[in-house]
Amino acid sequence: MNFDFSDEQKMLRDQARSFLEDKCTSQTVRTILEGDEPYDKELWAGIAEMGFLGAAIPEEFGGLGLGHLELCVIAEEVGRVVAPVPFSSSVYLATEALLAAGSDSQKSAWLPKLAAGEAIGTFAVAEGNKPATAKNVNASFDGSSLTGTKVAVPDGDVADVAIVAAKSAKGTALVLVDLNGPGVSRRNLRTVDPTRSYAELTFEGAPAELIGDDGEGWSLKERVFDRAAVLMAFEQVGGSQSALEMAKEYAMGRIAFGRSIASFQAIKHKLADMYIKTELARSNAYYGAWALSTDAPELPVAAAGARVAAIEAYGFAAQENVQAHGGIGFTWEADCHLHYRRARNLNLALGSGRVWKDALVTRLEQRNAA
């Protein structure tokens, strides 16, 4: 069994990782941090125009129909830059479900305009306080209509279509709401990561049809989060090598006693913890990305392992990072933050670590048992 990427997704790679760090900078990152703006709105159509949105949309859709290891070679790109754009709501979740479970006229309307960067989509699932689970789930669907309140919606400030869970006759539903539309309020949320922003939607009657099977909202939220879960691994595994890298060149350019500070047993500890745990998580993200290319039924196993393993990495780079800088790494002025501060909110966009590693436990020992 071969885990590695083939020579073209290797090209891909290259094309991503050149593309970005041409046109996001650190200063591209810091302008949206700093800014009023939501996003990098130029950044955003020039990877719609290189084609990076709709790379596992099927060319009738108006994709570029390469697949699901294209596109995790290019979250890991996304990842590396911090690029402050809603690729993961857009392209992992609301992209992800549609393809999943969304109808031919649901596919045809959205996911062309999705690939093209003309719409934003999300997914909204939290209400309230409460965990995200079936049983917490009180925004109503009529059959035509949703009623309910959604928090912490990602990119739910500039989203043009949403993906929402709600209460219906049968359970529980996945409906598709045009956040455009009529009956939609939007509230914009503060986070320690404002390059990626999150919101409060508020459904008054709003026109919604469902999306997938009545009643089976759920078992479908829980495999496109499966999915989406192995994509953001990626984009994590990428976070983490640039904080090591960040760390490391940090490290062996710093004079201290006369000599660069890389070569203290302290800084070697943290650059090696640093990758080991990066390596680890890439390991378990590739699992994933074969049990996801390949719609293995290791997947739901093999998401959770990809999902902890990154949350994990990225959570400890981006910290030992700063560590690694010390004094200077707590300053404004150095960029050791953008990474601290993604590292937060990737950590929490797709449900705790604790959340995962439950799913995991839980997960191993169905497999087991069966």
Second form
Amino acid sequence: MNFDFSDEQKMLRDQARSFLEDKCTSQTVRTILEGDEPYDKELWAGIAEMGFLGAAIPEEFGGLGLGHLELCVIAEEVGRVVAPVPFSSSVYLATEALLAAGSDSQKSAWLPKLAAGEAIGTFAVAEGNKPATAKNVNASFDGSSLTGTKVAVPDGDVADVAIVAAKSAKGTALVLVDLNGPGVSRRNLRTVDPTRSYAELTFEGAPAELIGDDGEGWSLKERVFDRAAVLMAFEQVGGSQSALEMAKEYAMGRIAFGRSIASFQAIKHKLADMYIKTELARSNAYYGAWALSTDAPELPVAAAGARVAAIEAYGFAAQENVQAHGGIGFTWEADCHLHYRRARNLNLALGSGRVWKDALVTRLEQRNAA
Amino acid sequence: MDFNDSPEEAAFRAEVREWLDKNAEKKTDTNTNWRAGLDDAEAMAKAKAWQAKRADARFAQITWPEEWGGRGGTPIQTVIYGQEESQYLAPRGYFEIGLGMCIPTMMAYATPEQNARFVQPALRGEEIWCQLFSEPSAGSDVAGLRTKAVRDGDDWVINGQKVWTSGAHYSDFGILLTRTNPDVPKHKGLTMFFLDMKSPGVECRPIKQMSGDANFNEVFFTDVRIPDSQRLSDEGNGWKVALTTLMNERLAVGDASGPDIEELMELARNTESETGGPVIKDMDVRQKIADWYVQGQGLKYTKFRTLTALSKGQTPGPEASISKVVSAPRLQDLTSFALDLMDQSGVQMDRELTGENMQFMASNFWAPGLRIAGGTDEILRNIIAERVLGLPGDVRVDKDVAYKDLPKGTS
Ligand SMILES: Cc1cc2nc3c(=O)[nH]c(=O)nc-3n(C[C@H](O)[C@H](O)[C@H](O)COP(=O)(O)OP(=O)(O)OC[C@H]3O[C@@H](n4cnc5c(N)ncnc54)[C@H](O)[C@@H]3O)c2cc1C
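Form predicted on its own already given; the form predicted together with the partner chain follows:
Below, the chain from earlier opens the complete complex, with every other chain and molecule after it.
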């Protein structure tokens, strides 16, 4: 047994950490939060230059040709600094969909651009205030064009290409749409986390091409989301760890009743609980990473487990970090709400904890039956 | 990153399997409990016989050095052995405290002659050991204990009382923490001994637990004489010795065992909900199952991370410290929920009526003890906060005060 990242992968993590801590301070995040720019373009270009966007993309398509374990360690660091860039949409979703089901020409057309950060990708499933299930997909694909509305699409305002779930003659299909082409309109949305944007995308006969098999769209969507769930779990673990460290640092320095508040047991136990949940999430994420990197049949269960544990950890750490800070934690000025927002965002982005828990049990039932 | 056995691990697993096949009975679906149909004496005899067999094959304490009957093996080998043995009807219990805590303390502090006398019989299950630390007035704060040891010639004379001593009623020997100097701060006035539980003046009274079982005891000491040669380390150095024992306790106690996700899912499949179908189709039930599944997986893979660090010769990270504080409350919550699923019939605690469901009742009445034994939930959180996260210790009002001047409370 060797249940750890390799020395090279840890080196990559250190490299990613020092790069991101240098280039993405909380001021970087705040600039996006408070300004009109949808994401930090300079940071995005830097991340692209480091090769992080294409870590798991084969060299023939312009990537580094490393594996998913490498991508996992990078994702954790992206989460630590609450990076205001469309990393998850472009890398975990669009890139993974192309790698999983793209034709050679689709891959050649898009992967090199995605790896270089010249194009941003996303994945559009939900259609408003109803569960994002196959049954509720009403956007329709007629074999060459797409019509319908998708909301909320992560990074939909800045994406150049989207993988879209649509109804087709054969059931559900995933289609690839060039968002800069005709028949596409976008509207920005206000969300809990303005450091990552969302949009409503409306398609009116927009040219679209099938990705993967027609009629198999929903199972392909689930496959891609499982892969994204593992990667995002690392991002959430990174965020959770960072919120814990923030809470610790503040508590150590804050004096009340003649001593450091970090010596009060209620605070100590709160931080111990953050630690416990973060470690449980990390271990589940590791298992997910193993399943992802080996394409194991355990991936559906492992991915759901990683997602559920990560949601629990980041939600808790982000929220209790505010409490550990007292009044200052409730202000705009303190950085606590950066994690609070990002945790809410990531915890819902690929589907809520409630939905994933249900899916996890379904998968356990299927496994037991098999 | 992989779960594959290395060639050495695979060879070891094959050796274990071959040995178990020859020496133990494989579990079938219908016989999963090695104790079934045995009374206490028979169960103990069976456990002792199995322990001797394991020890002779050097599978009892795999990581111990060869000179002590181990193999100088790795923690991963211990896990591999455990994985394989769990598929057989192999007795457990009785020896963990002795081999996991007392004997390692002996190895660190007893003389070579004493170890030559005691290690083998303990390893082979011929002699059972118990840990005599907690007292009515001192549990979490065990250094506040009262049991007195007074020097008298070549002996020490012991007077006092221990409590919650697991297995004292069937133990042959014990390690005993005493107060030898009340005039110095509490940690500094302690001394450790080992003793024969049949020494005159030792009286053991089983304590009936909330479940009605009696696994632990009160142990009274009235003018018990212990030769000075059975002192472990110097007079006044007992706290340091106790820390050796307690460090090993964290490794020995480990995860709570009991009904888990599979059993809960089985119950939920076989239980009808108010709306007709199996209750496992209900969203609230699914949410809970998922939460506990994920916690269980988190612990399992945390352990794998620890083992990996050990096998690379690294000190495991702090992640190992979360095991009991997660698994014990989890067992309690999971089994409480199982009773909830049984609705009104959940009140029954009678194997004839409940059948297999009895395991949930039994574990629900054992879990509270697990949350206390070997460090309460609160103490474990203190440990994580202080030793793992590096937060400051509690404000201590007792640090520089002589033991005799400390306030004494309920006991
Ligand atoms: C099943 C079982 C088996 C046992 N076996 C043995 C054995 O073989 N040998 C042995 O020596 N002992 C044994 N024990 C004793 C066990 O170690 C103690 O019960 C335990 O350490 C708690 O001590 P206590 O019972 O005195 O409770 P207390 O220490 O009085 O604790 C009471 C409550 O106060 C809380 N508390 C205490 N101190 C703090 C603090 N600093 N911060 C926050 N909260 C605090 C505790 O968490 C708990 O909730 C066993 C106990 C059980 C339940």
